[in-house]
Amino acid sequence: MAELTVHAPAKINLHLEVLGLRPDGFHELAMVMQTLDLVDTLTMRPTADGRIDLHCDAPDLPTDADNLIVRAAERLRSHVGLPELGARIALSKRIPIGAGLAGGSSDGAAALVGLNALWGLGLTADQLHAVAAGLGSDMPFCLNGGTQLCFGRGEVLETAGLSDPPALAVLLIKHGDAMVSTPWAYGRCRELRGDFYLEREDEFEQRRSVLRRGPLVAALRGEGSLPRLRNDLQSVVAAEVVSVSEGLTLLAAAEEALAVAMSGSGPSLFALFADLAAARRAATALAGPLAAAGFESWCCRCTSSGASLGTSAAVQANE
């Protein structure tokens, strides 16, 4: 095989919801994530060098083994006890860098779709997400895509029963300046909400039959209207990261908005809309006050697909 071209779709968190801690030290986590048409592009070569090679067109992002691109292409020729396997591979960015949008996570479990197939590996599905739930927690996620309930550190996945994506679409926004630190996050809910916590995986379960049974879901499979969206790190990070509180503020004043919230840890924000005009509509009114403010902006689609390969993945322009 000469060259392959592998998609890598961002994902936003629909709901997040820290249940406790568990024994490994990470949270224990419900959520619903949803993919969207917004992606980042790998195309890659095999080589005979056994060499890892990445290029990227977005200069601040590390191309070494600090890249998930690269771990995930080492993790999975040790997998097959193949260590002289070798590829080229060219990362064209559009997901924002660190923003809430599992675009590192994405672009990894990516990298294990399409060296699967360059290098004729024959993993399965099963196999795979082996592999990716040991290079992260939202990379299990990222190779199945869609509407996916996730539990345990994320990695714990449940369909959501829906055959099509929602009939969605979103205005997305994210401070050209703004980082948060995911493991901050996660520190700062503990030190403020640890007295909340459950301990026991009986209460988790109830949390969790709570959201597969609730509002959200229903919403989702065209059952009813939106509910509120729940993020709880969403009032950790907004008390302290300036850009969170006044992008939500902006979006929150979108006549067409159905709901609005930050996507995972952040500092990226989103507003629903009924369909892909409507959000275009939200981004056109508020192009001025998002510029002003410092915000760039994009509208996606909600999508069905995870990482893949050729051209199943829609592709959107930036908006």
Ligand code: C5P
Contents of the next structure:
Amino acid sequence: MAELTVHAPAKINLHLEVLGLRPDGFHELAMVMQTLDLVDTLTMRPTADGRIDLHCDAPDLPTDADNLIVRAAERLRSHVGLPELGARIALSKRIPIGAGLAGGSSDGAAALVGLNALWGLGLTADQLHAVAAGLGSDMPFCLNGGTQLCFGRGEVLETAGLSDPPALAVLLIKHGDAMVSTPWAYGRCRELRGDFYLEREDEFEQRRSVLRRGPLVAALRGEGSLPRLRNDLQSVVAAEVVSVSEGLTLLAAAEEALAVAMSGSGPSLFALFADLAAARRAATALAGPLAAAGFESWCCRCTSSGASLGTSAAVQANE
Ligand code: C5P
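Since we've got the form predicted alone here, give me the form predicted in complex with the named molecule too.
To see the whole picture, the full complex is given below, headed by that same chain.
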């Protein structure tokens, strides 16, 4: 195979509930994640020299083993016992870096999908899921994409009958200078709220049931209006990162916004709208205040695809 292209979409969290602490030190979560048409692109070709060579058009991004693409490639070839496999991978970056949009995880998931095909390994979806779960909590979701309920560390996925993407559009914003470390955000959450964490599996399951049967999942199926969104890391991060509280206030002022929230551990923020035209009207109306406060913005659609080969339905937002 000469050359292959893989798309790696961004995700947002429509729900992020911290249930408790797990024996492995990670947090037990109940989330709803959604992929967007804001997409990184990986182009890859096989090499005979056994090297994993990554090149990226974003100068700030590491291209060594700190990059999940390189880690995914190395893990995949050792998983199949073929350390001599090599690839040259070019990454075209559109998803903002370090934003809580799973850009790194999605790139890693795309590397797994692409190299499985490029190297002719024939791993099944379940086998790829297992490799992905060993590399990052969000990575299994990034393989599948769409709208999914994510439990456990984030790697236990349920589609909950949400096969069609919700007919919602997203205005996404990220402050140019804001950075949030995910381990810091979870650590701070534990300091502030650890005394109230649930401890038993039946308590976790009760919260999962509430989410499955709750108003958010119903609204995403097109039954009823969107409730207020929940992200338990939002108040933790907003207390320390001024731009998060400022950005949420700006988005909430958008006339047609149906809901606003932070994605993941931030610092990116989003507002949901009934359609792309409404999201674009809000982006235009807020362009001045957003730019003055140092925010970049993107208007996106919700999609049903995760990491995927070829051109597929992935559309570059903001073109
Ligand atoms: O799995 P991933 O490498 O993306 O996680 C990054 C960090 O986020 C973890 O090291 C942990 O500190 C925190 N985390 C957590 N519970 C989760 C997922 C992530 O505490 N379910």
